[in-house]
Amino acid sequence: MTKKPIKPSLQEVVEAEGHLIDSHIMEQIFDAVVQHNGRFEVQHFHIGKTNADPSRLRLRVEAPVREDLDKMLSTLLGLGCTPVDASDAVFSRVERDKCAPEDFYSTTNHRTLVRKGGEWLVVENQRMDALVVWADGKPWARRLRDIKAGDEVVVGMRGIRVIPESKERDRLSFAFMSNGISSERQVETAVRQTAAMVRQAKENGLKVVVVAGPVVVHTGGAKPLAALIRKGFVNALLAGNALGVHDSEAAIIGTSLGVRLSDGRLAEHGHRNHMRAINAIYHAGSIRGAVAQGKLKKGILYECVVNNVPFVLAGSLRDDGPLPDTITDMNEAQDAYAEQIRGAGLVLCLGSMLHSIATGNMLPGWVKTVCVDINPAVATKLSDRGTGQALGVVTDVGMFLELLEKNLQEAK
């Protein structure tokens, strides 16, 4: 009886370089390969011997068939493995505005290199799910809305690096940060090391951006984000139009939705309150405006425009008004949230699930984040949909900044 030839697997080497161990990235690399099918062996290993020192990892690894094997190729370059070959990344040209080619590189929000002329070059402007085009003589990173006919870009997974986020090594500054999501945590260790990343970044010369919500208001904290803004720790305020409304009704009329905010008595009629402080910036035409004609005295709008801080308001179909200042074009909306974090050493997402997931999705990876919530599914969403360097202080967030204002003060 004549035995039927076994069908030989498709095999690939693949190297990866940093915290490997620490990091939990060599477990997810093992992991990935039998998730796929596959098998692996391990051909090289060295430990770093101190917290520089990288560890280094090579790796053949082998899958029944070219489905299972680029499916597993894809997920390790995430991890940061490479394949083991002197290819370049290759370019294959848009025939139309928004059309890529179907088996286009998808990049991650890890810093990542591609191979041209032999030479690894740093992918500029990176973000997740984006698209690597060759311009100006350098790779970007590019949204498939705006790549066009006759751009080049990366296809396949050859000649392509990427480099993931190592834990932070320095334990004893920031070790609240290590454990991730927590609603055990001491709220004053949080904001001590928060206030401590915030002047980190300062001293660094980056920007401290603030992704906030209506929560904000309503929990009290618009006094000592205002008091923030105004000394000079923020840089930039993303924001929705409810949080804009709000922070309106707050300072024209006292209330935050009806609620005075002096005795937490709902006011005579306060249900129309926040319609009240739309039609207020509406006569002014704009907050500016509003500012300008004494009618916005005080609240975080008001210490964005005496102090020269950018904002941001993104619409969304529940908005009441919208604010004349909103900016109701949702990709109009996202270019300029994106163009207010660029450059930004850390962003403080406070009471706000969908901006936060939004701004996440357009950080890089080293950027860190600190999403403050009471719910501690908001810092679980936001790292589960890719920010996997949010890091999550879960408690009431008018407190946080109340505790992280007097923080920064009693430090200068």
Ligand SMILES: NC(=O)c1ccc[n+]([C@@H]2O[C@H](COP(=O)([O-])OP(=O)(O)OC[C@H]3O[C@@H](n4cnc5c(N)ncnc54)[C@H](O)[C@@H]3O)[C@@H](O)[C@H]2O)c1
The other form holds:
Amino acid sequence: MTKKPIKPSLQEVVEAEGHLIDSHIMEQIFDAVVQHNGRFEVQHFHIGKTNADPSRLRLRVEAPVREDLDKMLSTLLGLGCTPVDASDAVFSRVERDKCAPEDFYSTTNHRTLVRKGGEWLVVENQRMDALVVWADGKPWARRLRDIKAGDEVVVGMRGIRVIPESKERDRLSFAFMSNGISSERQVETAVRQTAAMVRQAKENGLKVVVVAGPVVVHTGGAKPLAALIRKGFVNALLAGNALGVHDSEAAIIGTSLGVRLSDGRLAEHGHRNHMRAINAIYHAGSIRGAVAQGKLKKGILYECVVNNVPFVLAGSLRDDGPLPDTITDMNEAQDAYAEQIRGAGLVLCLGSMLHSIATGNMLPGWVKTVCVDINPAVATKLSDRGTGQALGVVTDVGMFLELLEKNLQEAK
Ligand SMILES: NC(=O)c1ccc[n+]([C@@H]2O[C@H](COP(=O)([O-])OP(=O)(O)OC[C@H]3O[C@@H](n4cnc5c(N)ncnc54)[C@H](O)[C@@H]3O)[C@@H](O)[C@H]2O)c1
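Starting from the form predicted on its own, produce the coordinates for the form predicted in complex with the named molecule.
Now the complete complex, all chains and molecules, led by this one.
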């Protein structure tokens, strides 16, 4: 069978700049072209001579049909390739609230610039799965549900430049990792590196945000996490109802899911203990009220309250209670999470698939993330967000927290 000739119009010349080789971006660019039934020709390639020096690539790509070329360009854009004849970004007016033009540009979590009036401008509030809106003289990443009639949003792929993070250049954070996920035997190294990242974030005046699931309490991690909060290593805590419930149960009754934390034995009628804890918080009106009334005297949330560390408890369909502090409107809960991660330099995701992935989706790619989970799939999912800044640690979260607290304590 003879191959159809490729029409000359179905081609584009793109350019990319950055740590293209050691971040493996180059091979991803070539793969993307081939995957979309295309062909490429390297017109120019300059290799960065030092570890600070970026490489530069100019590539002509072509595809047999328009659909393939569009999909290819969209993938290439996410890998940092910009069409050479970049004109200004095209903006289109939104007709109805929450309804975007069909060809709207959907953001990645990488730093993004759009061109307007010949000038490249950095998109504010970068996050993935958002639109780019022009407001107050700047481009902003904004969620679909926040789009209003009359907004000007970017459509198509012209005049957009994406700058992917470079993975291996950040030697401090990821030097010991070959694939971004550490196994059990590397845990002590992972703890040391995490402690270094906590200290670095603090030194740079950036927030350390902890995302935690109830397994932190079940595995004995509440004590070291509470200590980290008390000692000022945590700037915000993001969790769900369950963390609040089991932390209160542990603090008020001394059990977690009915299991005595002192000796690991099942307490008599222990299954009702988490309900008794929820009841106690209801009597006090809120977590804060329970602290004020002396009902809650220790634990993760107690330390948050007394040290003025903001916490957000997001609701879910499986919640008991929920606690009066739990935000059951999911849009509101997402907003509250987004508010707390603003200004974050490091996010520690500890034993909660739901909240870790939810937080990961809100973060710009350059914020460092450490995900600790016993299930490698969760750590992989988070570090696969197309960022070089995520580190997965496959281990028991209680043990990890104990080691982390010890490490940060020793270094003080
Ligand atoms: N009583 C309640 O109200 C209640 C109880 C449980 C969960 N929930 C709610 O359900 C939702 C999901 O809960 P979730 O975040 O616990 O579940 P999840 O399934 O999203 O996450 C739990 C994670 O913990 C990991 N894990 C298990 N043991 C571990 C260990 N020893 N060390 C490290 N990681 C470990 C699992 O692999 C999993 O990824 C939340 O909103 C939560 O608040 C409510």
